[in-house]
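Next up: just one chain, as structure tokens, the form predicted alone.
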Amino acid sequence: MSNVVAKQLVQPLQRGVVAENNPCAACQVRDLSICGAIEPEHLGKLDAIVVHKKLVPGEILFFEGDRSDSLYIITEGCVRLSKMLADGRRQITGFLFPSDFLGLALRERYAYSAEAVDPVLLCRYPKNRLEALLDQFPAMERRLLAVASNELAAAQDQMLLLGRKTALERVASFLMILMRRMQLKGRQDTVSLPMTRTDIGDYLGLTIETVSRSLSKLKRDRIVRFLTAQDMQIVDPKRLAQLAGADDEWKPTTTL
């Protein structure tokens, strides 16, 4: 047997124990999430700090105003982000799922509030653990630096969608955001909802009754068609991504 063809037959097994030996290493999100950028080799460092952590739907992972001494990664399911305002009001700032990074603080206390919005599992990173792995790997720390980037214009973009659009622009604009990060799960055209309707009305600036008349609007339309009570499938992408002033036009994507 040529060492090439036992090394073939070797490799293949060397990532077999990795993944045993290292849970990080058979995460079905970890090349999504900022974990992809180290090798798997190195794994094991990663693992050897992180906490899972488990939640149930309406269960809290920090409040607004907490100490932010950890950093986190979901892995599964749905989070929704939100800060409340002066006179009570919640608005909720967005929703993140798996292979989402979230606790990201420039101050010592988290800017919002986070909670799970159907059954979450998440990867706990202590803080200052965290940061010195990232003086090992620097290709994690850019990573890391471009999720803050997201962050920063995902802000943006939602000052453009409560300032400028109208209640069905931006109903279509969220559907455009779901739809682009079911992509990344290899689902082209359907869409899932976890959140109520309250929750994307709190995102959105917009009431409940007229979300549900936006939805209907784009159901009666044939641009979306309901699955289930949480999943529609996009029947017309393009129209959507029309309705929502997409600067692109919608096509597949694979990639972040």
Given for the second form:
There are 2 protein chains.
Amino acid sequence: MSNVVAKQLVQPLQRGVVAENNPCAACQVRDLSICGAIEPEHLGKLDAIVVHKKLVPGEILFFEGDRSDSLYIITEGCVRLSKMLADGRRQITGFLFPSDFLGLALRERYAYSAEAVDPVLLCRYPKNRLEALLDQFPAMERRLLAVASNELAAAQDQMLLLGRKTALERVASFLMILMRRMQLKGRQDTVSLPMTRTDIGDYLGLTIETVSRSLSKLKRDRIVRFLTAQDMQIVDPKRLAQLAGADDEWKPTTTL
Amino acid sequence: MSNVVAKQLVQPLQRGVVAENNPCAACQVRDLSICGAIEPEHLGKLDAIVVHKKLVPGEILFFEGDRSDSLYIITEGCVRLSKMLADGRRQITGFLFPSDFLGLALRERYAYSAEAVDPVLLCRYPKNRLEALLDQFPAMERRLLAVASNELAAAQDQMLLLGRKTALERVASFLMILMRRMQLKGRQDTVSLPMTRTDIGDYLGLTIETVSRSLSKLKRDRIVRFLTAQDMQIVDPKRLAQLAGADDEWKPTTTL
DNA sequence: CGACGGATTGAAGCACCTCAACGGGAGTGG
DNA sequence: CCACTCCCGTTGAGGTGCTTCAATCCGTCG
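Let's see the other form, the form predicted in complex with the DNA, since the form predicted alone is already up.
Starting with the chain above, the whole complex follows.
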């Protein structure tokens, strides 16, 4: 038991140390992110302005409405973006994973809150200094535009989900999205859900009960299998895709 | 009666002629759109690659899944963007108005369909030639990024609406969005709805009946007043904003 | 072991959907 | 000019999918 605890707590710390001591050149997610647009010989300029940051689960990176002075890239963990109504109703607009970009608001203030779902490591760039870099490296700006374009497409998928899909279709779509993200990093048919059911519900526009019931139905129908409450195995990806409303023949990877 | 017909058909034609004969320098919406990033003396380069296009109501500009070879800027009218599920359920992801940009997908294929709501005029730019221009005019690319960032913020607002707002709140929010758009071009308290109730329903994730009932309630409560079925007057903007869930103190104009 | 937070399951309620009838403006044909 | 049709919007009545409320279960931690 103490082993498990040690693993959970120490491992992120170790990686944090790695991240703090190593320059961008050693970064695992660089190729996947916008930093990949910078030639290796110029990476020092990125190193010069980056600050590494660590978040514990639940920690808030920034609030909706905060002045936006920084941009972030996630190198480890999962971050949720959310918006709230006055009475507390919450909508999660996205879950971010390593290599994802964050804080694209080139506006005055963030339009959403960002919180750590699990232990998170990220690179922080002061907005004005990164903008200066953008002027030097047009390829990076082009890449930023591509990222924005991708996120826009993902947002439109999500609107279709929220506006027109049933509860079961939403949950199936959610698992498909997660699956595709995980495929990028190894595992084929297993998906881990670092976020709570509440988070999933707030992402899908459902209550936790409905999420739970939908997951149970998928389990009952032998489409998925639970290893733990957070780790599942996709037994029948084809049927899952059908349930999700396979609206993505022509789409490569969505950013979630 | 023939006068009315003449007005409807001839007026757009006349403007079309204007648009075809006049270069970008004379464009009414240039300052509002990404073209505004190009210095007046270089506008000829834009003129050189632009093709003007006219759409009749209901006409399809492109389909979800079509190869994306063009980008567009709307100069007149209203365009709806939509995505569909296999069984025909539709989600409208946005309504576009003059000065709005369209086709941002820097990807292989359009992720949504675009159709004219009413008579539409637009400027069409071949994708590769516009990209060449972007290389020459970094300010234009920066502006494109700003546009994308705005649309992303609008998309997130829409997710909150679709995931967590009630029918009445959705309709109120919709009117607020339209109102803000109209304010940019003169009128203060009147809003015109060029789209059908079906379109509105598919935008808000509701049925036409629910849209109609919500509008009737707003009417009964003296918050709005109908001039015709398409033109309404916002009698009590404050209460409308409250109903919409005034989640936008810190936000300037959203792109819809 | 007991307590706590998150997840599951069941039962009842409600907001929105479905189905259906009706109304009104625009176009058509006599 | 009127009768007719068609489409769109409105309104009502009943149905349902998801929510709400509540009880229970389960893994984790003190």
